[in-house]
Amino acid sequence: MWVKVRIKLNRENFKDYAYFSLELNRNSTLLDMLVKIKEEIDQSLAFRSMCRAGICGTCAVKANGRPVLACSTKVLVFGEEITVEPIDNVLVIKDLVVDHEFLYNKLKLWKVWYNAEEEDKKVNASVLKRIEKSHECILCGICDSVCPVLTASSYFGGPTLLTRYYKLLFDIRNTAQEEKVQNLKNLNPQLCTHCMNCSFACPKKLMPEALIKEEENLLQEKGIIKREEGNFGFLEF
């Protein structure tokens, strides 16, 4: 199949689109397409990929306005004309390469890891099932890139951080479980507008909005926040 491709370039003194026409196998992914362009047409094209299996999250791009993982998205989905851009709301380093460091820094800042006892506790299957989506987040940043609240407020933790944080609240193996519940208030899950953008965009179908709603409910049940504090109560514009 022949496709016409526009790729957003972000380089020193140059922010524009480059145009390419190439023939691809019908089973080609967006990543296959980018590799072909780099190897056969423009060696200066910059993009990032590691696992090629939808696990590392580093190949996230926008294709025809839709954020996806390039390694697991077929070119056929987009037809004969494709516009590829970096995902939104992140620092673009070059072309399609964006800076994921802010995600890792958030995890460090909020200490999103387990405080475990020396003796392992047994967790029943229902708890493991409940927290599995939190463990499966690959930090691609796609959910943050489509979140309208993150663009308006620095008080909101964001869907990526809140998805990763979720497991710390409900897993009894975390000895700092209650401390994490208290700290959750500072991530303001109640600011989520529940627009569902993050859940629709998540390439792993983790439904971040649903996890954020549960976190909001947890704070309300414990009396840490009041119900009227929801939505845009703490937003700064």
The other form holds:
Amino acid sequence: MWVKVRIKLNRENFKDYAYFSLELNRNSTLLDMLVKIKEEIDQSLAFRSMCRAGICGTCAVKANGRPVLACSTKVLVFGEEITVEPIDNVLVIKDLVVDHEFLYNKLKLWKVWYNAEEEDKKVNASVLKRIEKSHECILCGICDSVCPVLTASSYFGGPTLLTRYYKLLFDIRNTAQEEKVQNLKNLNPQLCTHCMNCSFACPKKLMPEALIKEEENLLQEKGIIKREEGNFGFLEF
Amino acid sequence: MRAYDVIIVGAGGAGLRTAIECARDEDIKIAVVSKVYPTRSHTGAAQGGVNAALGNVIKDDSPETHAYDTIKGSDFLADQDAVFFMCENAPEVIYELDRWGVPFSRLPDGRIAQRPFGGASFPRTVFSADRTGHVILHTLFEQALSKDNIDFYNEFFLIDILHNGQRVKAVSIYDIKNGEVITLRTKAVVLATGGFARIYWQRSTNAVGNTGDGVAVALRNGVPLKDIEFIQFHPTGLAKTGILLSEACRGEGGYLLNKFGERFMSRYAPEKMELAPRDMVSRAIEYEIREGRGIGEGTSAYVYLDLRHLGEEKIKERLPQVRQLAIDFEGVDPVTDLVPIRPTAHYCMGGIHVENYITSSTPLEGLYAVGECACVSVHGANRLGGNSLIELLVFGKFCGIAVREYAKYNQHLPLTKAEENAGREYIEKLMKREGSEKLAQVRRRLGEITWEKMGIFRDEKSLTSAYEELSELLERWENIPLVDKSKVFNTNLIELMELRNMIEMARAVAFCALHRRESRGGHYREDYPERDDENFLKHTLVKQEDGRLTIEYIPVRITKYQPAERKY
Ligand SMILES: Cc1cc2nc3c(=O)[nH]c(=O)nc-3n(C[C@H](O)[C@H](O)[C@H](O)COP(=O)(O)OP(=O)(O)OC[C@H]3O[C@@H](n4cnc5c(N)ncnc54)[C@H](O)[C@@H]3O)c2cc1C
Ligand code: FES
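Now that the form predicted alone has been shown, please provide the structure of the form predicted in complex with the partner chain.
Shown next: the complete complex, the earlier chain at its head.
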């Protein structure tokens, strides 16, 4: 099939859409399409890819307005005219390549890791089931890119961070569980408006919003925040 | 100029595990350099699991049985003392990961579960559903992040290591984000840059970045590579894309069927059937296809993987990612459909010659190698599924201890201006490169040569022709223009450098394969179909000097098990 592609380029001397027209087979993914353009038409085109199997989280782009993993999304679903752009709300480095440093900086800043003792603790299957999604995050940055709260308020931890933080709160193997619960307050999960953008967009179907809701509940149960704090009048969308 | 005590190139499982161990001494300053963000490394794509004889499912399992299975699987080419070292230390590194938070799948009583895997006598493979590599990589990354004495150089590309012929002194790296070249001085360098199975460009399970950069850099610097002719072809790559379906498919009880619906493995490995080791299963599939019992013909032919009898529940619980991959990339649902599969280049048994398995040191002082880029050798001629991840963890840990101690008692070496500038000059030269070849065409040709002439079946003629044509390809590479002249995120330049590394590696593989006139494990010579212990029970070492390749052989360390026929 023939497709008409419009790609938003972002280079020192060119910041505009470029137009391509090419033939693809029906099984092609967006990544196959970008590779073909790079191989055959514009070798300067910049995008990231690595595993091409939906697990490394490096290839997020926006196609016809929807943020997706390029390697795991068929061109077919977009029809014959496709606009490809970098994902939103992050610094663009070149073309479809956006800054990822901020994702990693956040993990460091908020100490998103287990503190371990030198002794083994048994976890049971139900705890593992509960924290599974938190472990499955691939750091693609899509959920943060669609979060309206994150763009409006720097006090909000955002879905990526809160999703990954979740496991530290509920897994007894983390010896700093209590400390993490206290720090959770500073990530303000209660600012979430439950618009569900993140849960709809997450390519791994991790439902960040549901995890954030549980985190908010945890803070309330522990009496760390009060229930009313959830209503943020100033954040009207 | 910035200086570190230790520089680790590569932030996959091997690099990160080494870094964590090294960083236990807070006075040691460490840099971890990676061309992709650490969590994008290929380790994250490992699905099936990691081997350690915990004996949780069947008590009788032991490190010794693990060692025996590994040695037999290696077609007796593994160094047995190194294998024992790995298997004995395996349980502890798994418990460490458990403490750091890896969500390993559990038995009903809360202990870590284990599943059967190809070539193993007991269910020994520890797993986290079928995203084992992902959770291990992210957990290791988080632990590494917790260390304040590690600096990350993310999206920096290794150009070269600098040394004085005896000892390393610095690395030269290219900043992909802004096009600058920097030189970092160091007392020790650990290469953990992963494998080069992407040399089979059109049919590989590997991430596009597995281009063997670190191995090629070692080769260019006169460091010997060991046993690189042994490439593993994984039996269950998706037919259209080569994307891997984990060995867990067979481990959980999947069948392989030909076009008549026969479980053809009964012809090749009547006892182990689908759970025979990878090299045997891959060849069996290719024989079926050759004999006309596959579906379709030529390069697009395939056989079927049948998971339907496992039932929806088990597939969803144990193989969720496998199911998703089959749906996304092949358009079939394993719950209801047969899945078209074909062998695909998967893993490099060989790599940078490690001399001492306890430290992972190489013949060049201060240079260490761990992970898939290294050859210890614990995999010999054929690696068992689940043994790579355990290799990263065990040898990464002990390498970390060794470099940390080495760095304590050694000083930086002086660096000349010329050495400092060499990397920048190389990049400047490439930036000006003009020519008439096309990068994509040369790369495609590379993939054709490797697959057709040095793939699952090889012989004198095909290998000679591969070697010659790859030498020509290297000349054609010199004539590929750099189209993108920008400094910011120039992936055209990166691909050009990666292509050179791949061609050089492919040529060295062809050279070693040509000289090994026998069949063993992953290396199958149609003109020498038998294993020949008398002449070839030895490791190949290949070296490059002034562009010329030379070969020598060193003995295999056989400490316990005498070579026997490998039957399954
Ligand atoms: C699809 C798949 C599934 C697998 N499943 C299993 C399994 O179930 N069990 C098992 O035991 N094994 C499995 N393996 C094998 C195993 O995953 C790999 O062998 C292992 O992860 C390699 O780890 P590594 O740390 O050595 O290298 P990698 O994880 O590949 O990391 C290499 C690192 O080096 C860096 N690097 C490379 N070149 C450069 C450069 N020029 N400059 C700077 N940095 C560079 C990269 O950025 C990366 O960080 C699987 C392999 C594949 C392909
Ligand atoms: S390339 Fe890895 S997720 Fe798309």
